[in-house]
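Here you get one chain, nothing else, as structure tokens; it is the form predicted on its own.
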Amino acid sequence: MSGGPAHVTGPVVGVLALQGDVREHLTALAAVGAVPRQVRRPEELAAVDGLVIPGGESTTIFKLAAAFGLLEPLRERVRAGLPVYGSCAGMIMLADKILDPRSGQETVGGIDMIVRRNAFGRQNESFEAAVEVAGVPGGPVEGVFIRAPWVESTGAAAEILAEHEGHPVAVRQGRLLATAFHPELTGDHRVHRLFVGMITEAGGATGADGA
């Protein structure tokens, strides 16, 4: 039993582990000094300093979040200021409005934007492109676009960080960050570093062993 000071770690960052590329986000978060944890239940959500909503299928993520009792707790934590990053389907989940939702599809919301699902094409039209992202130093980010959305319009509170072919593909509003592309698939962790920096600025960090 140690009497020394508690070991200080980076912020505890959850990845919504209902569907999608969860493992890749966990790896990227660990690489930039965060403590990654899978989140499937409300009590797990309550224990994190920030959250990633991964890419996948937005209608499936919505249905599973509702089935697991996570939808309202997610909305409550977003309203309370939890830093959240959504990639691809996660961008759709953070939008206040979907232009072409599936029947009954809802979002968590939080970013004053309207998104179009599958805007860049279907699975067989996936592509990669160099994207300049404001706030990410070191040159363009290699964006992987897989059935990716784009942002149709934003409100005054939302800041456009990146565009591709004239369409916004990265947006920030306060403590919320969203990209249409998948930085977790490239081995370039600069977007995740930006997000973890947002959590640190918001005061999210854990300073206890095993906490």
Contents of the next structure:
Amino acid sequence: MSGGPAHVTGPVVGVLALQGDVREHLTALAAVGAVPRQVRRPEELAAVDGLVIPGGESTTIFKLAAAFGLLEPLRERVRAGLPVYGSCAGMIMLADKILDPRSGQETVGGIDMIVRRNAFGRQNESFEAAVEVAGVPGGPVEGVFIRAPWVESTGAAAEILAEHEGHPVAVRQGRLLATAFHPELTGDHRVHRLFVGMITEAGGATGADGA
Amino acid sequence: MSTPPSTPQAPETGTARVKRGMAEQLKGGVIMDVVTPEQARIAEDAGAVAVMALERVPADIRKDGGVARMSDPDMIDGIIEAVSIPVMAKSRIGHLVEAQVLQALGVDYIDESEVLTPADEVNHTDKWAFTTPFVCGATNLGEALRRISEGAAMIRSKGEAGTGNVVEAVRHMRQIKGDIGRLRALDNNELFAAAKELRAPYELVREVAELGKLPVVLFSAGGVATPADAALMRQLGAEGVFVGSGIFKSGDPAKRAAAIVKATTFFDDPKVIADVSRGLGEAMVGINIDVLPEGERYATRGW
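Beyond the form predicted on its own, can we have the form predicted in complex with the partner chain?
Zooming out: every chain and molecule, the one shown earlier first.
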């Protein structure tokens, strides 16, 4: 065999690496059998079977995505059915609408929901709590909420997978998944396994056919 | 829509994971010193991941002399009000009450900083006693681990703030990364002696030897003035950058701030760094460290 990997073991999953906790997502994805890749450029985005938008500052991630010509390609790939998972800032980026955006702040969109930034409060109110997530077997996950958003309201197509104190904190719509908390900061990779399963179902690269 | 089961456990605030995890969210980003709400908005609009609220930037603290203290609470409130990104503020080394006040004001991170005049020449603040996380400066691995053992949830190089000269930040970052590299090469028997030499707790020394990195996020600070400076610090291993006087002491702060943000993300792409470095106007005037009298060097404060 000449060139290219001899044996593709799992889908190639990008992590949007403009800013945020990229490394933790790369580690979690590798742990559940995906082939992780950093994505900072349109041509890198074009080469992935799925994408994670990490935790970070949503205003910063938006500005960098806009400045480096990633916003429209991201929207196009979401419209075309790319599986995407967003945690915290990533959840904000996947929301169709932000209740309290900074002036000019836009999202990629795709999930019919309105999110409220920093809804659980500032850093002093950041917390850990157990969260039951529908579709994640084996008991509650450790939810790490850091200046976290919550989902203010959802449209009919969005399915609420988890709530905390009455507020939706995990949502799925088709091939899009979003959590207000950070599974990547724990050693528990079940949410990433759920996401990689969504990619495989969607027909992302599997097996040894070498693509 | 189905109703998911309710969560079984009471939420817990101020955990080590929540404090350290906050810093993980800042990685790849730029934290900018600001002295007014207007500057804070310029920083946020330029893509800063957080702002550091202070009364005078380090360059002015140097120029004015005298005792440098925690900022006025009204000024901190004004900055918290002005932006949606996290707001940090500085307390003097060992000044427990300034730190308590900053926590009460609701800042998102406290910088126990050598840029302010130290309040205690022996003890740093017990940072485990706070819900608000702390970032502290370090010049080498032993100092970083002493701060972490006191509860710091994030470490930054000290550099030499307010000089516009990156040489000290480079020295500290190379020292910390070099110290970590040397630990990696030791066997388990040698780690005890290494801990003694580093004057740091054995458990932390062993953790660093295993991880090959600090157990908390490592940023660079002190003397960053250009996009290339920021990218240099990232290439040397910093996970993000603090910029103090370098932005608002320059000719076109908004443009320079946005350029430093872009260079921090594309730190390994010289074409991007070249593009963003064009037409930035005057950089801040620099000071050569070797002309600074010993008493005016901030990096020697703290231990």
